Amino acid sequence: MELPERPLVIVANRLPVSRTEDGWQPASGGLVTALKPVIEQLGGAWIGWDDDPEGVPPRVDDFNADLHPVSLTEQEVAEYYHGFANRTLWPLFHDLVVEPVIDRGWWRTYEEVNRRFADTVRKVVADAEVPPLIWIQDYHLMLQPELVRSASPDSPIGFFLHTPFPPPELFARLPWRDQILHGLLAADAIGFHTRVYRDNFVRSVQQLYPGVTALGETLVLPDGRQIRAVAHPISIDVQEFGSLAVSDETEVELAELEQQFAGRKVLLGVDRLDYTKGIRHRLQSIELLLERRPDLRGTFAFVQIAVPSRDDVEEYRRLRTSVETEVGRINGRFTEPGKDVPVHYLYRGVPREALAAYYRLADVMCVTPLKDGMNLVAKEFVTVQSAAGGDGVLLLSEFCGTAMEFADDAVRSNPFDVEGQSYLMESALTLEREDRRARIARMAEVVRDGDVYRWVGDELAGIAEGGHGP
């Protein structure tokens, strides 16, 4: 991997470390993991949020990066996290899963946020030797670009997105479109997970902005300046999580599973408990197989794990109310007595090791969002697979960024058709063998050929050729 010749400065909503009992230590992410061995080699500085009451430390052992943390008050944090970042921009940039908030004092705070972060930036740019390369991450961000633009006009700059950029007509909704369109062309680069996430931006940009030409990945724009506008598929750390699949603390977890779900076919849910993740929907399919298939009640266990996500907000509320409504439903009607429930709902976290094994037991894994981004428990569930010799099957929602990259080896869903996923379920479980390895062995190698390293690279190279013009 390639690396640009200047320190490294990511900007982002969290700081990339956690308290834990041992003290400060790098958090586990994703992106922290990927972008560990680049900050070591480059060094640099990470620009976030800070929320932990008693500060964070200006550096913490084995990251490579200062620490420059960003204070926000409790409103601030209800009004720019909770409020517009969370009720207006995530489910406008999911297709209308649930109906946006328009709220203008949301916007006002969302406006002020940004600029303490770039504030921020700009301090930590005023030290720097020579001009960094600035990535700015994620949704909550969208106005940096150009407001770090003016504090470091040397800088190349890049903006990478996590979740889907939705299609004009959505985006148009959003009083303040041009501000963020405009905030974000600021950058030299701008990152999205598929071409479609990219293509519906430039139409966005060429629909709002007229004189925009889309060149391939170039932007010109009206005063001759270019910007890249790419499609880069974020994803794991594959040896990792190789390694996680066949480690001892994983064949442990996974003797115990095997021994509780004896005898059963295992369909698994791994997801954050979000409204866009399409659980209710997968319950519901799972309620159908078991009426249509009688046969199946005492062969066949469910088990979702439900990651707590967003408590305080109420949508999020009413969701974890909903599901564990449809738990408890679907295990009153088809709980035979003495027998085990059909359905496990496990609403927590669970160890990457347990996590392994679960992947591992799993015969189908149902990553069935009705819109995601990119949804990377697909990929983590493949390599776990492969790894340990598996012949899991994949059910995909054909909603998310995943699936233009595992084509057909997926079994792909309509969410949204819950009859119709529920025969797919069924099918999954009767794939041959072979089958079942080849579509593994295939996905696999996909993610092998494009792992999280590699997006590392393919970004930071983007944002130093940059755009060039005026």
Given for the second form:
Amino acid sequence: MELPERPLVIVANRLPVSRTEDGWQPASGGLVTALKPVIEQLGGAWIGWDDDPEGVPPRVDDFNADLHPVSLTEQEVAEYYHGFANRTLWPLFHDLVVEPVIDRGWWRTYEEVNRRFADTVRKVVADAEVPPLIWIQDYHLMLQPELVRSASPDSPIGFFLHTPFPPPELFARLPWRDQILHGLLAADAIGFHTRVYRDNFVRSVQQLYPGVTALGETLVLPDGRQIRAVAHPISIDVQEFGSLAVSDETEVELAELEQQFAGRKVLLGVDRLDYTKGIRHRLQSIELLLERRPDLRGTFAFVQIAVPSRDDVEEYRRLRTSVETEVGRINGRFTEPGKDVPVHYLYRGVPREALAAYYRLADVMCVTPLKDGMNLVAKEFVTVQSAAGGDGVLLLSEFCGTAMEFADDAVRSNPFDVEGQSYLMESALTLEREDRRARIARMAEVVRDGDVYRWVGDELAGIAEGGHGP
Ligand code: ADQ
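Moving on from the form predicted alone, kindly provide the form predicted together with adenosine-5'-diphosphate-glucose (ADQ) as a structure.
So here's everything in the complex, that chain up top.
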């Protein structure tokens, strides 16, 4: 990977560290893992919200960046984060699977908090010998490029959106659409997971700003300035998941699970508990399958692992209640006396080794979001299965970024069609073994060819190259 000869400043909602029993450590997400070696070489800084009551240390071992916390008041967290980011932008960007809340007060706080992040960037770049490359992450910080541009005029500035970008007719509903686009267009390069999201963005820009032309990946603004709008699909650390798949701890976990589910096939769901992930629709499909095919009862189990998420937000609390009601109803209807329940529901995050063991155990992995920017669970599953010589089937929603990469090797589902999806679950259980194995191998190869290190490299190169003045 060719790296820019500048330090790197990352601006993201969260700082890249978490508190563990052994003290502070770099967080385990894909972005942090992928940036570790890059930051090791270039050095740099990370600016993010400091949501630990005791404060985050200025540096942690094994991560070569200075950490610059932005402190937020309770009201700011409620309005900028739970409010505008998660109840306005999040549902709007996921095709309105729930109604976005439009609140002027939240918008003002979003602007204010974005300004505060930019003030911290200003302080950080003031000390830099060379203008750093500034890389801004995600929908919480869409006003940053413009604010940061004035703080560091000579820095290359990039922005990456981890969610989908909605079609222009949906985006146009946002009362502050102009400000958001204006904020973004100050970047040199703007990255999306897929070409569809990129094209949605370009069409929104063109509708709202007549006179913008698009030439391939380049947008030419009316004042002649050029920026790049690119599709760079995010991915996982393939090597890490490959070794995790066959580690001793994973084997131990798997042996226990195999004993627990002996004689039954396993369908699996692993998600944050979010209404975009299609968990309720998935459960309804399971219920229909059990209803339609009494002969299959007792021959399979459905396991849903749901990581608690955003439980300060009303829609998420309601979702939890309805998922738990649904699980209770299905188990109430279909559990035979003295036998195990058909649906296993774990409301918690599980350690990496346990996660890998579940991926290996699954006969059918159900990744069926109503809308999802990319979805890394699907990529983790095929990587783990392939590394362990597995032959599980991936049932994959048409409405996630990953579906663009896996062509027909996944069983493609429309999760809104819960009955159709129940038939797909049934047929996924009966695919021929050789076919299953070949599909997993092809999907794993796609992930191997474009892992998270390639994503980081493509993004940084794009930011360094993009952006030309009038
Ligand atoms: P998320 O919506 O969080 O990310 P996803 O891409 O699937 O979705 O990543 C979830 C991560 O959490 C995976 O690495 C998975 O292993 C882990 N995880 C999920 N459930 C877990 C559990 N119960 N226990 C332990 N780990 C669990 C957002 C966007 C996505 C986009 C990513 C990256 O919504 O579309 O793919 O950012 O850009």
